[in-house]
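So this first bit is one chain, no partners, the form predicted on its own, shown in structure tokens.
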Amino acid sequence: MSFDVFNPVRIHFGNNATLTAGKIAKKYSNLAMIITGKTSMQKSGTLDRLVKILKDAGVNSIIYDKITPNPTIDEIDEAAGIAREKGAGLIIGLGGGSPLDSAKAIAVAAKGNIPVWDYLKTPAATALPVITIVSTSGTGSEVNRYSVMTNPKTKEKPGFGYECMYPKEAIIDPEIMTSMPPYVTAATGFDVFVHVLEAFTGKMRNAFSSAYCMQAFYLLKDNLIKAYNEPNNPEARGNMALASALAGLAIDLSGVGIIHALEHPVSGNYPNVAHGAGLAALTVESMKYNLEACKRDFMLIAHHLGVKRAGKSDDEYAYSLIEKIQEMLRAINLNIRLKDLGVEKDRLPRMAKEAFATMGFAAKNNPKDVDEKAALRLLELSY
């Protein structure tokens, strides 16, 4: 057994932790580019009070507020000039996934000159310095170094990380995720368990990461229903919140597996698909297929989550498990197939090999192996 373990990030936790982000912002720069996407964050005020306590530390604003929730190269490059030109010495990502994603690739792209599609093959060594600030519960983006984007003319959405993208500083203020509407807490929330699931039972997965997704299955357990159900509550809001990040520290270290390989073809083709929707419709069937090489990890995290072994066999016990997701995904209205997402049938086999030409990474790392003939009967049967 050997590892590595290496993650740089100064974490602050708390409600209200987001009035502290003039403060942090100025010891990197006087002028910080928001990245943010195009409505959540103006409509619940955050965008605003933001620009506030930046100025009100001293630190001026520009905004970049076209990010999507597919996040396109187009988009990065974009973002990237207008920082090169403005002089900005930080930049700010502000929301769910798609603009911290999009924030550490911005970053890389700043200090460069070439485009961000460039660096899958041109490793970085140098990026703007990046303050993340999350308002979902779901890609713990805002802790790793992982940045996932689409190429608009290919459909390809890889995912790229190196050393330099690491944000200097997450903000993770749960009062700003009560603003989030029940389909993203959901959406967001399952992301989160799927995570915990690919880290804690992947190839790469080490005692480090593993302590990570025993914690954060211990939340998800109480807390991703809770705050689908009720999302005033603050104690299931603040709890997500904390699982989000312990799940993004655990794929840091162990990455993911043929879930998300799977999922990423899905919403590259497919840009209106949410991620954490793709991968509801892929989870059960992955499960299936995984289920005796993780036999020992599911019993454990179905322990974990709370299902009663009531005499079950060792089989019957780790089945139990993927039952008891089944019963997550109706709980929080996510028990969907790809057709519901309205993926087309004649597109599985592309998107089979996709997953290997983008995702290849993640594919090799799951517990089970998994070639292109098995990731399209996959893909078929979660249509």
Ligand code: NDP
The other form holds:
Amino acid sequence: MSFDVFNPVRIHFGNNATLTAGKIAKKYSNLAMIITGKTSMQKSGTLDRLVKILKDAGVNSIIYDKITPNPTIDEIDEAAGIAREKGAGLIIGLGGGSPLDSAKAIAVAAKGNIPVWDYLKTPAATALPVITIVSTSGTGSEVNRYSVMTNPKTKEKPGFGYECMYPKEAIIDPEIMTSMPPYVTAATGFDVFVHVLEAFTGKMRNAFSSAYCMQAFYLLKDNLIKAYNEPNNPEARGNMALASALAGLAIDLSGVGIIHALEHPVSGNYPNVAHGAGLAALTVESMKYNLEACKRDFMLIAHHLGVKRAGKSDDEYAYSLIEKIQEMLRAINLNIRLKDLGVEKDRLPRMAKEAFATMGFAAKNNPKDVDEKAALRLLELSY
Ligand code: NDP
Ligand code: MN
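Next block, the form predicted together with this ligand, ref. the form predicted on its own:
First the chain shown before, then all remaining chains and molecules of the complex.
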């Protein structure tokens, strides 16, 4: 067993932590570029508030608010061009995983002169400093180095991440998350579960990521469904925000597995599919596939999620985790299949191929070996 443990992101957690954004930004530059989506941060007033907080601290801002869910390389290259042209010294990602991932990719692309897609092959050594202000709980992008982007021409949706892409500081303000509608709470919250499931059971697991996962399972236990049913419950929102960050740290250390490898082709081919919804459709069959390889881990997770053992054999108790997850998915209205998401059946073979072409590192990390044939079978069973 050997591994490295590293994460340089300073985390500011708490309601109204956004108020500190000015002081934090000022450390890096007098000109920040804010990267956000098209609607939610405008509607909740968070974007205007942030611009004022920055201004009051003497930091001017340029706004790029055209990031779409499952962001494309065209948006990223366009924003990077503007950052370069205007001389932005800091990139602030404001929103869910899509604006945050974009912020990191823009920070890299703004420093160079090549399209962002080329950084998949050409490692980047420098990037503009990035601050993340996260509005979903979610991807964990606020605290990790990963960025996921879609090539709209080829439909490929790979993830990449270099050391220079770690955000310098992350502001986690659960208050901003209260405006998430139930569907976004459900999809992003389920993403947290799959992150810890895959980091906890994957081949690259280690004691440090497992510690993050255990606390995240414990937090997910009551709070995912509570946040879904009570959007303004501050405790549930706060605990889900913590779970998201812990899970983000866990996948930064130990990666994801086959569920993520299969999901990226789904939302890559169908950009209207929310990442968490794609995961929801794929999780149960993937867990059945991994069951034998993960028996002890599944028992432990079941215990953390409060499943009673009561006379069950080891096999039954491990399987009860799958039932627990199905129950959780029903409670948040995400008990869905790929066909419910508009996926066309004849695309499945192509998607099975793409899982390895663009997310091979994740497929390789899966606890049980998986090849293209097995991946196709999982897609068919999840259809
Ligand atoms: P998105 O950032 O795509 O946001 C989804 C939707 O929710 C958008 O319409 C957005 O609005 C809206 N929204 C966001 N926050 C709020 C809020 N507080 N109130 C109301 N509406 C809100 O969702 P995710 O966070 O799930 O990010 C998904 C992306 O992250 C995918 O591309 C996925 O592949 C990637 N990802 C990255 C990981 C990483 O480690 N870096 C890990 C897992 C996934 P608007 O459009 O206006 O912004
Ligand atoms: Mn994810």
